[in-house]
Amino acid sequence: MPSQARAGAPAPLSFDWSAPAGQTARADWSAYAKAYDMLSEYNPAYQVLLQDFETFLGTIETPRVIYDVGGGTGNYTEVATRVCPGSEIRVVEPDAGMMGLAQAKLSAHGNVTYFNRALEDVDASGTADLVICVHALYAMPRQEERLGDLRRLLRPGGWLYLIDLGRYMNVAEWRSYLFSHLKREHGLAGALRIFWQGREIGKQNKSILHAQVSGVYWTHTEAEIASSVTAAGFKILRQDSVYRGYSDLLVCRAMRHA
């Protein structure tokens, strides 16, 4: 069952929690991918996360092997290719639509390989110096086991850069936030045009909310995700509430197995 949002965290407005007839309580990631990058470019909260990741990469020794797990359309991989051009980067993404966009975006980079499969189906152990997992863990099955898989990919002392959506996706609140920002930056006509182009995002965010409320997607407090990450064999060096309070960011090192 999903956890309750912590006090002061974003909470959903009045909403019809039942999924439309015949619709499963999961997002259609391929449909989501079509507008994801376009709207993300206009989302200042998303751009802050990308900048944080780039800053983080500048504080560590250049990784030899990087995994981007649930790499989506490749935005974090793109940052890694720019900051760490000598690294071997492996993108793990089970959705073909998302991966197709990533491959097109990163086609000029010969140091990126792709695995169109789920994390648990990746046959690798102890090879990575850095694992990136951004807004993906919550949608995977059995998060405790998947955190174990992330640990399995890393060598002892390797880095985990984890961001995960923890609180309910308040679709109306996000719509208001983004529209206000776009109206200031691009005027009313520009904001309406961008929202129309990215309308699929709103539809899929509603599906994410349905899945969260029904318990299909994981929700958690800051304490709950910290406990799960620690139990999986990581030492947390930094933890922040990010993405306007909806998500948790944890920078961790992989501990040696007992």
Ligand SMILES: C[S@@+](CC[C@H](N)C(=O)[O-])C[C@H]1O[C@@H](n2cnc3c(N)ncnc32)[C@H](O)[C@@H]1O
The other form holds:
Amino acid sequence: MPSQARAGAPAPLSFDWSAPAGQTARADWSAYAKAYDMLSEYNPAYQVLLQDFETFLGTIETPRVIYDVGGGTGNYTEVATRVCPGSEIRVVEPDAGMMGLAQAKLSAHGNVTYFNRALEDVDASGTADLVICVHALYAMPRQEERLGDLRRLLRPGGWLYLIDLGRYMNVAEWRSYLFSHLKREHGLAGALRIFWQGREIGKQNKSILHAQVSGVYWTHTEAEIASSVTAAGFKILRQDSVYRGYSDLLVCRAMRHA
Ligand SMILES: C[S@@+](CC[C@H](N)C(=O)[O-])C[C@H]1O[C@@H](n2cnc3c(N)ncnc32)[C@H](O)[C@@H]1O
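Show the other one: the form predicted together with this ligand, since we just had the form predicted alone.
Now the complete complex, all chains and molecules, led by this one.
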């Protein structure tokens, strides 16, 4: 297991390290998509991040062109459409299931364009004023190159709002956190019902953990992601440990190319 994944991580206490039978060590994003928005609805830690993004948008000059890379079901795009209704917003999302939900959710907004492809297959440069990339970089191949792609999308001085899962997805610990929260808010029967409806979330989070442990997905410490982001040509203006210590949030500006 990669050593950096353990640093600062609430590591799983007991875990079967072999991949689940019949599953590859990757998340099935289309299977995840159906339950994904339950995260938004019922996970307060997810809500805190969405709120942070909305607050951030209110502090910068309105971006003309925004990319949401690995935009998933469109929750961050939705915030952008609300706060920046005049911006041109481009969603890059390779998974058809995830993207279909984003399109349905945002169908009333004519200023959103969809690119059903991976970041590494996007052929554009220097146009964006803001790139959003939330909880997607870790799942991409060759992160140093992908950070270079994010830099390439931006004009010099453009903003990168980056959140990335860095530490092991401790499924049991998340389950216990969410169950306690839901029990407080919805009672025992309500919590059990929501858990049953969202059971795909636990399954896919387990696949994410397997992919992390086997080195298919990237794990990093705060210092490691800061160093990779800087090497890709960004100046970091803010860095916080977020999502209950599992993820890193970095607000950066694209430096001029040397
Ligand atoms: C956990 S979801 C995050 C969705 C959304 N950003 C959010 O926070 O709600 C991760 C997303 O990254 C996408 N993804 C995976 N590999 C990618 C790649 N190479 N380029 C762009 N997106 C990718 C997946 O399809 C998935 O929708």
